[in-house]
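Encoded as structure tokens, the following chain is the form predicted alone, with no partner shown.
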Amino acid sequence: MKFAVKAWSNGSARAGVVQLGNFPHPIETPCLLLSTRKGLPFFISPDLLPSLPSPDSHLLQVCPLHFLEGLSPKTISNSGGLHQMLGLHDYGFAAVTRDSIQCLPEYNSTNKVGASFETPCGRLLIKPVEYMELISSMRPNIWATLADEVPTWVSDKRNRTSVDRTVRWLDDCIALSPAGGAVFGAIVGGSNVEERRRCAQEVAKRNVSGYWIGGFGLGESRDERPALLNTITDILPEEKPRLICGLGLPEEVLQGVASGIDLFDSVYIYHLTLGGFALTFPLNGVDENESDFQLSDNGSDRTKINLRATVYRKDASPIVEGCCCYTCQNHTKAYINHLLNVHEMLAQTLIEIHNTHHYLGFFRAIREAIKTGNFEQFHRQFIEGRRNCVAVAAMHA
């Protein structure tokens, strides 16, 4: 893997490119990693993946713990790793233990031996040697080291312990690491700024290709997040990429980008799709019809619409006018509403295609704003637009 920063905003936001060894085209950052279940998006089948924007959609996030139910590491290895087994030779895989959907850290059961997770198989304790056996069999392009993630409400002593364990497991994982694959060192520390700084300093001393910033989305407030992120990114070398999990909402993504984060997970898309919601917010964050907004029963908040709502039963328009995704080019709100009401799985497939396409467009707009030196203005306008919509909605409630 190769990474290079190509442009900076007036602050810490930056645009760059990631070059994966098995993919001929570089992927621009900041970018979105598509969340997967055992290597494939939750509702999009492999034959529909080419309908998503390329190469923006060619980086997939996979949780190694998903493979603890079913195929053994030896079987995956004998199949040639994830790329060969899934037939996705032109896609990159980033392996991270936490996926924020089915494999969540369980800090109370984590001990000095390994990290504990709540998984579909129950609560599991994963040791570094077991984790590296999974990584060796999967052969991902990028993989993050094992970490002891803790929520914000733990004690300072528990925070210090989590940092000590994460750094020790980092050394263990590096010592056991196979040839190939870029190692991303895990950085934790909860909501304690000093522990975040200490962990970042220790990880920055190691020979890693990038950094995975863990422990976010576990109870910290939106107001305290920028200080935590800036404390970390100010220490890390500029020439290496930073990946984060737990920041999904557009406002949270913008916070991360403003602090210099390059790679983000896409759990937000999964939760929207599962609920039957489709993204509709303007990609520049400015809604020209904002003054005409009225709260209705269609589940719309000028960010997303609820396609289960009866108002769409006879709506023959696409989800977003002018959208060039497969769903909007071929299907209507009325058809998707029908699919949802009869519990047809195709509904989630079509919604996830649109939501992924729309969110990739949001990241594309972020990159353009950074390249033109307008990211701070873009960020401010987007937040103000979203805040105004919420205020108007509250007035009509």
Second form
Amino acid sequence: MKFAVKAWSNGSARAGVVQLGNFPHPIETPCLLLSTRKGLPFFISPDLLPSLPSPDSHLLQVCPLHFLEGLSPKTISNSGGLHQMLGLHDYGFAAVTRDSIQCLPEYNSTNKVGASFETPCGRLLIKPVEYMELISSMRPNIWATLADEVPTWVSDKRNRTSVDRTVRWLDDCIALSPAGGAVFGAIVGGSNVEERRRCAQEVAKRNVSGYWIGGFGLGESRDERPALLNTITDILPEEKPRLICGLGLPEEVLQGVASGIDLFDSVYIYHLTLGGFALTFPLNGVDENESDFQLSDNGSDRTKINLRATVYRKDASPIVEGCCCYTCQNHTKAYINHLLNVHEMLAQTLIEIHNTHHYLGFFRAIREAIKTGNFEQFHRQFIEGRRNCVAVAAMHA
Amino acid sequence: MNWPRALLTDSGGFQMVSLLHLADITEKGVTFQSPVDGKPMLLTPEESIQIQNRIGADIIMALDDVVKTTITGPRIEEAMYHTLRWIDRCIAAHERPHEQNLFGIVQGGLDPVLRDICVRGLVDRNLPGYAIGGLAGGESKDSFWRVVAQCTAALPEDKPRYVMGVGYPLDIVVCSALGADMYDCVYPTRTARFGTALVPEGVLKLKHNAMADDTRPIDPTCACMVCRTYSRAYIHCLVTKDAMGSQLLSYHNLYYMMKLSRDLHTSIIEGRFPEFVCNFLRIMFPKGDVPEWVCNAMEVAGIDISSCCSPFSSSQD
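For the form predicted in complex with the partner chain instead of the form predicted alone, what are the coordinates?
Up next: the whole complex, starting with the chain shown before.
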């Protein structure tokens, strides 16, 4: 994997390109990694993956722990690694232990030997050696080192220990590193600025291709986040990519971009999809209908709609007028509302397609703003637009 | 639905059998308790046809009075006569006869006399097509094929025969040999959700631990997207745990059923149907232990399958 920064805007926000060995087209950053379960999307069937915008949709995030449910490293190896096993030869895989859905870090059980996770097959203790066995068999394009991720409410002592362990495991993982694949050093430290600084400094000394920033979305407040992020990114070398997990909402993504983060996870889309929510927020941050904004009966806030709401029973329009995703080109809100009511899985498939498409569009707008030097303005306008919706909603309440 | 191909709707009658403990069947129609809010609902032939008219499918089904084949007694006769009287009400209520084809459904349980009366009654109405209903319940395979054979022999040659609720690949091959044309069944997708794939040899249970390191495709002879891309091992780790597992296996199973139908069709057109049947049975029963009901049915159908049956074993001593 190769990475290069191409443009800057107002400080730390930057636009870059990722070049994968197995995919000819460069992927522009800031970029969204699509969430997967065992390498395939949760609901989008493989034959509909190509309907998503390309090349934006070609980076997939995979959690190695998913395979512990029934696929041994030996079998993954025999299958030729992830790309071969999944028939996704022109996609990039980033292996990261954090999936925020089914494999959750059990920080109380983690010890000096390994990281503990609560998984569908029980509580597992993963040692660096075992982790690297999985990584070697999977042959991902990018992989993060094993981290001791802790939420922000742990004691200072526990937080310090997590930094010590994470750095030690980083060295262990690098020592066992397979020939291919770009190693991203894991950075933790909770909401303690000093520990974040310490961890970033240590990891920056190591010979890694990029950085995985963990521990966010685990209790820190929105207000304290920019300072923590900037502490990290100020220390890290500019020419290496930064991948973060735990910043899901558009406002949080924008905070990450403002601090110089390049790659983001998309667990947010999974949660939206499960709830029957479809994203509708205007991608340029400007709501044309703002002047005659009315709070409708379905309680929507102009950011997303709940397709289960009865108001959509007879709505024969697409989720977003003019959206060129498969769902909006072929189906109506009424149909998806019906599918949700009769518990048909096609509902989740259609919603995941639209939400992914929409969010990829959001990232494209972010990149445009950076390239034209307008990111700060874009960021500000977007946040103000969201605040206005909430204010109007509050007035009508 | 944005579905550009053909559609068929059922009448709602089958739910009568499934929800029988809530149903009260009278001459008027079926009264049942709505599972949603407990209020009484009456489904009449007129109402069923009206709803199907509004949905607009190409083929619509008459409301019939369907009883389980495991029931005996006068209820079966009553249900058959309801079906005959209701077909006239369905025909009268049908507002789009030039766009939607109303099929009648032959009932009568396992009683040949009742089935005969029903067939004659429906054929007299000169409907666009006929279904053979009331099967695919708990009856024995031996009873099942005999009813199908009787009906296909008596129904007009130039109209489609639709065996409702069938089914397993073997059942479809047998019914096709007996002269049936159309089928419907939840089996391929339901069994997929439980982790079972349809293969020429029968079934493959992907949940089995033996699949965990099997890097072969589900069916090496299958050209579907799933068999061309994924191994048994990968599908094994998905099934019953992830929605994608259900999707991929359903995809393969449906492809399998459609290929089976296409192969049956082509083999008949090309005049090699008996060879196709023999080959099908040989792969499914490599030891030659073709079930007796299949042998009997094929004999009546006039298909020689002796080449794939081993002589009856000494269990008949």
